[in-house]
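There is one chain below, alone, in structure tokens, taken in the form predicted on its own.
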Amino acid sequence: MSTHLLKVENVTKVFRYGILGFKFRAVDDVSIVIEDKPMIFTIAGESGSGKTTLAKLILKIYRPEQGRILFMGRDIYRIDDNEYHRCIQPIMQDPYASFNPMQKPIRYLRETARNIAGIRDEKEVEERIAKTLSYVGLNYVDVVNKYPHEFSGGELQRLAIARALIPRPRLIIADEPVSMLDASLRINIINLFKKIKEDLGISFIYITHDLATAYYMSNKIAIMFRGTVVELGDARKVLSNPLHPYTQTLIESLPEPSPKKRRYWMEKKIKFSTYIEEEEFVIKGCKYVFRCPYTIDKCKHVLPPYIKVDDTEVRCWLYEKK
């Protein structure tokens, strides 16, 4: 029996800008391990870091050019799609796009119960749905006859969570699940994820650019930049004592009420906008080389390996053992 729930080994995904544009590695030699125990594993980084592409690779929406992904020790492409999707379920960013506006959400819940969970008895289908809706804070009677426009954004996201829970998966991949909700609703959804992990033993891959929620809810975290994982380890340790210069800058540039901090943050943002994204994707060495204040010649030509510093892994030549 594998001790790893999910293992991503040296995975690379290549895309092309436009029809005749340059090729770039949206995910570049990424390796992560999620242990076979309930946990929230966060993948964090700015837009364009490869977070969602990595999620789609795990969900089998994309296929990698290099590397492999193992679920419970088995290559995901050797697992039947129905079996795989019973074990791994997604929750997407936009609750309004999760359901066809012309269809009642209850239809999606029933189809999930029948086709993914494999429940054949109709009474059992309705019981599973009602029980799951109650668990996420919704009432079956209030849901059954409504269309998507009759729900709030928070209610729709709870419906999406219920749909993901119906097959009783081992892993849920939640891609920016609270970014489109009002601030007052976000903590409720985040606490629901923690409750699901603790009550039902389901693990999460939580994808976000919000380091505050990552710090609050995560067990482990991987920081991504331009397709690479630059730092990986215990979430609170990484976010409290970041090692990679990119992680340090992410945390330093969080907006704060202080005017001094705000000026610093704006200067960082302006500085970042002057670099060419294409060069960061195609460089053979460290993707952060154009922004990093500690760059040496080696950084431009050789991508650092994962270097262990205590319990954290960091891809930076600063930590190379001499």
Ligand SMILES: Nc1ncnc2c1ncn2[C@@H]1O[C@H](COP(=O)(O)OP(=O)(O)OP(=O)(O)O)[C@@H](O)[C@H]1O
Given for the second form:
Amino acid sequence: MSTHLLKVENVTKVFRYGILGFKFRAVDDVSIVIEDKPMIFTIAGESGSGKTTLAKLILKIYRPEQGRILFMGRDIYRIDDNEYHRCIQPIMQDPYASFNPMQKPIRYLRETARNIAGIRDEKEVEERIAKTLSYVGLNYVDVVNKYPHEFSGGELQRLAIARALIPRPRLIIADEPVSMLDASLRINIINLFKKIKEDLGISFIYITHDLATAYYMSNKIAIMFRGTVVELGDARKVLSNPLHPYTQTLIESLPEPSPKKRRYWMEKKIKFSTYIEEEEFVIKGCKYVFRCPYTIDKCKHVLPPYIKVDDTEVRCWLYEKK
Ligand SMILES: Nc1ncnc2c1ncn2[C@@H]1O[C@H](COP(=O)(O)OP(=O)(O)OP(=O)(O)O)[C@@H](O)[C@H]1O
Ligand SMILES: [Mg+2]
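Having displayed the form predicted on its own, please output the structure of the form predicted together with the ligand.
Let's see the whole complex now, leading with the same chain.
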């Protein structure tokens, strides 16, 4: 029996961009482990850092060029698709895009119950749906005849959560699940995730820009930057005591570098901002090198390994054991 629910091992995904088809690594040598106990594992990082691409690799929507992903110790490409998707379910960002406006959401719930959860008996299908809807705070009778436009954004996201729960998965991948909801509704959905974790023992990969909700709900966190995981560890520890210069900037607690260095860094950032993104994706070394106030020569040439500092893993030469 594996002690890991999910293990992502040195995974790389290459895309091409531009008319010349330059290759870049949208996900670059990423390793993460989700232990086999209920937990919320957050992946945070700025736009374009590779969070959704990583989620799609885990969901088997993309296949990695390098590395492998293990679920309960088995390579996910050796697991039958139906079996895998019964165990791992997605919840996406836009609740309105999750449902076809021309079809009643109940139809998706039924299809999920029949095709993914594999329930054959029609009475059981309706029972599983009713029970799951009530668990997420919706009423079967209110849902059954409605079209998507007759629900609020928050209700549609609850329907998406119900759909994900119907197969009784082990892991839910929620990609920016609350970013399109009003602030007042977000906390209810976040609390529902915590409740699902605690009552049903389901783990989450929670993808977000929002470090406040990450701090509130997650057990572990991985900070991504330009395709690499730069820091990984206990969420509260990482967010209250960030080690990587990027994480420090991300949570705006950058310890004061010397004013001269800071000015140099800001000027450099502004000067290079037009093509810096491309450079960051293709550089062989640390991708943060163009923005980092602590850069040394080595950073440009070699991507640092995961270096353990207490229980946190950080990919930064500053922490190299001498
Ligand atoms: N199918 C694709 N083909 C080519 N490039 C892609 C493809 N999907 C994503 N990319 C590029 O890969 C990089 C990572 O994208 P990704 O969507 O994973 O980022 P993200 O962290 O989810 O961003 P956001 O926070 O905006 O959702 C971006 O530069 C994006 O433009
Ligand atoms: Mg994304």
